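Here you get one chain, nothing else, as structure tokens; it is the form predicted on its own.
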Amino acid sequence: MRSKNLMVTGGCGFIGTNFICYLLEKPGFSGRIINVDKLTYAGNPENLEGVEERYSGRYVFQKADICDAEAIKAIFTEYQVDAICHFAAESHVDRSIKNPESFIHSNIVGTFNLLEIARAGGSRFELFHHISTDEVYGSLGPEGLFTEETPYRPNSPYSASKAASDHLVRAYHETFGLPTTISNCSNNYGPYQFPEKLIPLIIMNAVEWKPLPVYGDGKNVRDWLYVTDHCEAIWTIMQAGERGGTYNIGGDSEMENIAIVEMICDMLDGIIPPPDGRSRRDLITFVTDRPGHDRRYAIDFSKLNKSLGWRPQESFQTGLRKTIQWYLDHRVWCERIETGEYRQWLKEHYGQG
């Protein structure tokens, strides 16, 4: 792929702020990159506050939500795009639950518009790239891994509509040919995620000494890939994955949820040692579990592997701290999230609060 215009979708949310820093930053990559974003309660262009300036001429902003389909045809013309990493997505189950309508509508329509988009770009289009998650699969035994082949059995709204989005990219590439790749991936964790995520609360609270809420009884398991990992393999498919094919990416890190609360809790206590020989871990407090709570995740990335040579470079435990130490590098971002503040930087520069 020779893409000079890149289009990413969703580009200030946490695994786009991510894919783009890595992707400027990597040598051979000389493209322009235009990044799309609704800036919803999770997109948060302060991550990328200094990038138009690191790299003039090589990176554009522009506020639009995918669910506008003339406001992306605008954006689509005037910079000649001519390839499409779409993160764009409502993203948390429990939100999904609580507001099913705004994750249909993102991530089905919306995903529906780029789609007719790109198609209108003919010969010059050279990639539709669509960024999708395991959940789609359902919920798996105490045995086994997602393949590709899996069938899908989506149990929350968000999964749902996720499930709906790739059977779309998948079926413009059947019926129309428009070059399409599909990435499933497992649990993303790192720098910039919102603090709402388990890994991040949970530092969070921990450092703060504030109780560590955990689903039921903490056993259900997923499988956890770097961030940086996960930009590593998007690219890597973009250049060389088959086009219409679907690549599982996975971490090689199943964990249960009460495992990595405790192994958040020790690490803190070793880098903060804590007052009066008390322990993180005592904080830890067992919630009601959410519905559709799907028990386990874990994902085969043997193709990706086998045929493009990818697999991550991060271990569960030096992620981990890679990012715990991010996370108390950067208090100052996290408390702009936890009090509003950045909801403000936002009204000041875009008009929108």
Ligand code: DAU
Second form
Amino acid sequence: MRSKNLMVTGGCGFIGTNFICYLLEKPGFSGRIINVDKLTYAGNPENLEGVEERYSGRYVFQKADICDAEAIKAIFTEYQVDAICHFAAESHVDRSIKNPESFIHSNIVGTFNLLEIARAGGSRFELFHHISTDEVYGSLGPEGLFTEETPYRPNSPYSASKAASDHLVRAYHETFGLPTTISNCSNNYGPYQFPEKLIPLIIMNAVEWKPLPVYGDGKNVRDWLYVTDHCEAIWTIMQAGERGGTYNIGGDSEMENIAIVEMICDMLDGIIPPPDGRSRRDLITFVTDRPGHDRRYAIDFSKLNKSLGWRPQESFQTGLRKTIQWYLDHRVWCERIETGEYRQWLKEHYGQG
Ligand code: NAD
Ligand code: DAU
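Same protein, different form: I have the form predicted on its own, so give me the form predicted in complex with the ligand.
What follows is the whole complex; the chain from before opens it.
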């Protein structure tokens, strides 16, 4: 993997952006990254502004839809792609409940196209790494952890579409011998996360003294992983993971949603003390629950730990503090997303509104 032409799909999204920045700085990686992204509402090329110049010859951006097989084939051939790290997807559960169609196209058909193109690459193609989610396993009760052996029971259109794509990847390994790896990861947080997801949404609303929406009773549990730890895990698996294998990735940080929202309020009150002695906790507003809302996710990542030595480095406390600081330091980034201003930038650069 170290000196290869690596196609990264969805590199202008949250985790893809962090992964590209991580890998280009990684000692030992001297290859080239070809970032293929359709630039949906969640894809923001401003995240990677200046990267092409900074890493001359080692980074290119190609605007393309993974559902467009001809376009992807042309990029694959032009850049002599050796491996694919596949992030591109519709990623937000609430959107999949309102409008599932794009999830079926991008997450299932898009993955199928990439697999077919990789398969046509023949024996020179080295690895298809598929980024997936712990949501494919469904919901846990108060006890237990998801392992790689847990049966799939996806509950939202989003997780069902990711489950379908995981099965396709597995099938391409079993049937065609395509060299693949899959990782199923828990909830990520950190810089560049689109503010429709819990942590950035709450940070941005709390800064602006807007209501903080908490679904249901707020006691749903997620396992949180700082995004750089996820990037390290992906790269570890890509280099040394068993071909055809699946690896769970988790943060060892189970938290109830309400506890996270309270932590953000308290940390922000400490950084920007409210003028009149109020607390940002007063902004917490319980709202109607998400339909089919999974109660608890928790990950057993012992396979990845024992076989490849990976474990998360960031604690939730330190990771959350860094994340809050990042959003405070990047008010222009936040405002441009809030006002849709970066859409204008897209129009100017890529002819897209
Ligand atoms: P994101 O929504 O922030 O970014 C997705 C990116 O994919 C965007 O840049 C978007 O423009 C691009 N994209 C979407 N459809 C495309 C298409 N048809 N063709 C080309 N590009 C397309 O998502 P994220 O949070 O960075 O998640 C990345 C991947 O990681 C997804 O596959 C997601 O399922 C998985 N994942 C996310 C988390 C999490 O907590 N965010 C956890 C586990 C797994
Ligand atoms: O577990 C991995 C998954 O984590 C990824 O596969 C998904 O791509 C990613 O979006 C994330 O899914 P969640 O649905 O867990 O993330 P979200 O940030 O949307 O919600 C986290 C929890 O917070 C969830 O229990 C719902 C709740 N929530 C969310 C929002 C947006 C609220 O209570 N209020 C909110 O406003």
